[in-house]
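Given as structure tokens, the chain that follows is alone and in the form predicted alone.
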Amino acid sequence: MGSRHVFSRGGGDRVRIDHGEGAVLVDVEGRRYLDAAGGAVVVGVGHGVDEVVQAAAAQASRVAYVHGSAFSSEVLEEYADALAPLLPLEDPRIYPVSGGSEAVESALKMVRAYHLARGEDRDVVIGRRGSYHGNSRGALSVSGRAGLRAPYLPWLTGAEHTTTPYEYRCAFPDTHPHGCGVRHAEALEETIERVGPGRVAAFVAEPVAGAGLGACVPPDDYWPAVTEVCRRHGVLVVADEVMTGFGRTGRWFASEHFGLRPDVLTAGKGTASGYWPLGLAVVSGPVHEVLARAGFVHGFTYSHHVVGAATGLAVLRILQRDGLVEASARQGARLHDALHRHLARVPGIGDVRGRGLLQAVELVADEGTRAPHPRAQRLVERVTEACREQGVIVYPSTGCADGTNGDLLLLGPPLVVSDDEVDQIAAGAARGIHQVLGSAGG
């Protein structure tokens, strides 16, 4: 039984984890699990990497905290200089915070301040339906997941939502195989014109969808088309790379797959691989020039944290030295193929998709009509538990089909996952899925 004093996330008891190494977690009873979820698609360099721990400890022993508004530090500046050449922005400027939600909140304030500094009172941001950008109020406002937004709707303002490239359930099926991106761009432009072109500050989207829609990869013509619309209307492009950054999709940042050069980028999760709560809000040089000239009223107590910078720098060096971004591309292809192979005879598999080590399996009640299982069946929770019994930890998601119904399993193991572990993840996940869907009669 767990402590009665912990306000836990959700009901029920939790397995108590004792330690981890690489892609493996071990509970207090000694049972081993393959962490096919990387926690919440966070862990990149693997569990139990002493090099990262020692880097954080060494910095903390020198000085653990200085306030970012009064001081800088050598390690913070070294981290920013090491990271900047890898970012898909022109002359990037990096604002470190404590996680993805804070990064998105910072980005939203940056785009508002940017337009005000240029004499334009733009107060609306546009997100996409089904998207997820964080659980703080601003981030949840621009998110498009109905179930997460519903309890807090009276507080969620300043955002509109447009279509999202969800190829398995495409809003424009008549466009395939070509032209889908253009239709999404037209839908975005219609939203901008409806709101009023002089009011829209930014378009916020994940280059590859994360948990909300399960590793949806847009068609090649999507990002060029929507970016052109944004540029024409003076709307800043914000790429949310909180889940997809730092090698997760087989590139340093998922934007690179599409030649996307955003004005603002957010990062988190893999930034420090779970060893420290570190997020980043990054602006291009031209955006920073405007903000610096006018002043940017913003800040968090734990932004620009020296131990966070030391941790992020250690993770960055490991990613580079050990070729883990390339490993993600290679092992992601292996995982994708293995999932297809092991799930070929499993009933109720709607789609297997993803890029790099961000893969998803969508579960459906009818493969022909793509009808989802009713949410009341709590199917994905049962499948997640069955996978855990097989020794594989997966990341569940719901509501992909219509905001309420629609079950997904997301797989995002550490980038250090081995060939054998990839095969075991696919086989174990398939057994867990079949155990539940087979007993449900398909």
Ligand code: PMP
Contents of the next structure:
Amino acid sequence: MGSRHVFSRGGGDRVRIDHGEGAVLVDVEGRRYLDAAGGAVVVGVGHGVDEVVQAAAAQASRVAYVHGSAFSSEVLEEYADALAPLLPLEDPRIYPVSGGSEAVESALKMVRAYHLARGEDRDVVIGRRGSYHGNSRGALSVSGRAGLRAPYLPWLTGAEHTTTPYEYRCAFPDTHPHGCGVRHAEALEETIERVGPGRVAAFVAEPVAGAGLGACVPPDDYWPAVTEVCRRHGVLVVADEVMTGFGRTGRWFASEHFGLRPDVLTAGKGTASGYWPLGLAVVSGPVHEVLARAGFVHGFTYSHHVVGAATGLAVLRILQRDGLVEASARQGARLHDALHRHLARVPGIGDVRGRGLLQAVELVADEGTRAPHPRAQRLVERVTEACREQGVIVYPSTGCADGTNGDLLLLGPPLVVSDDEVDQIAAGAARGIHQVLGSAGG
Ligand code: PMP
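Same protein, different state: after the form predicted alone, show the form predicted together with this ligand.
Every component of the complex follows; first up is the chain already shown.
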């Protein structure tokens, strides 16, 4: 029995995890699970990596905390210098925070402050329908999941939403797959014009949609067309790489797949692999110059944290030394093929998609019409539990409860996952899905 004093979202007893090693989690009874969720698509270098723990401990014993707006430190500067060449922004300036939502909140303030400093009172950001950017108010405003937003709508202001590239349910089926990227860019431009071009501060989107719609890779013409529209209207491009950053999609940052050079980038999950709550808001040099000149006032108690920087640096060095970004590309392709193979005879599979070690399975009630299962069936929860019984932990995508898509399972194992483990993940997940969909009548 767990403690009743832990505020949890309910839904029964949780498995108590004792420890982890590599891609495996072990519960207090000694049962082993393959962590195909990577926590919450967080863990890149694997569980139980002593090298990271030692780097964090060594920094904490030298000094655990200095106030980030008053002091700098060698470790923070070393981390920023190591990371900068890997980021897809021009002359990047890195603002470390405590997680993804804080990174997105920071980015939203930065884009507004940037325009104000240039004499433009731009007060609207454009996000995409179906997206997820965090649970704090600003991040939820720009998010496009109706189910998550509904209770808080009176508080969610300053954001509009446009279409999102979602190959399986393309908003522009007539042009799909050739030319729909351009149609999405036209839809964005229509949104900008409807709001009033002088009011739009930024367009916020994941280069590969992870959390909301589940590993949706846009067509190649999408980002060039969208970026062109944004540049023409003076709208900053914010790439939310909280889920896709640090090798998750087989490149350091998913922006690289498309030659995307954002003005602002957010990161947060793979950044410190879960060993420290570390997020990043990054701006390009030109954006930074405007902000610095105007005196951008911002900060959290735990921003620029020195133990966070030491942890992030240790993770970065391991990703580089062990070639884990390349491993993500390779093992991602293996996982994608294995899922296709194992799920081929399982009924109710709508789509298997993704890039690198960010893969998703969309479950539907009817493969012909692509109709989702009624929410009342709580399918994604049941499948997640059945997979766990098969020894595989999957990640149900946040907020897939508003009927606009099928139930979504995300797979984002640690980048150190072995060939055997990849095969076991696909086989175990297929058994779990089959068990539930079989009994749901297909
Ligand atoms: N943006 C994206 C793309 C995310 O996937 C998430 C987390 N799922 C967030 C922002 C919010 O991050 P956090 O939960 O660390 O606040």
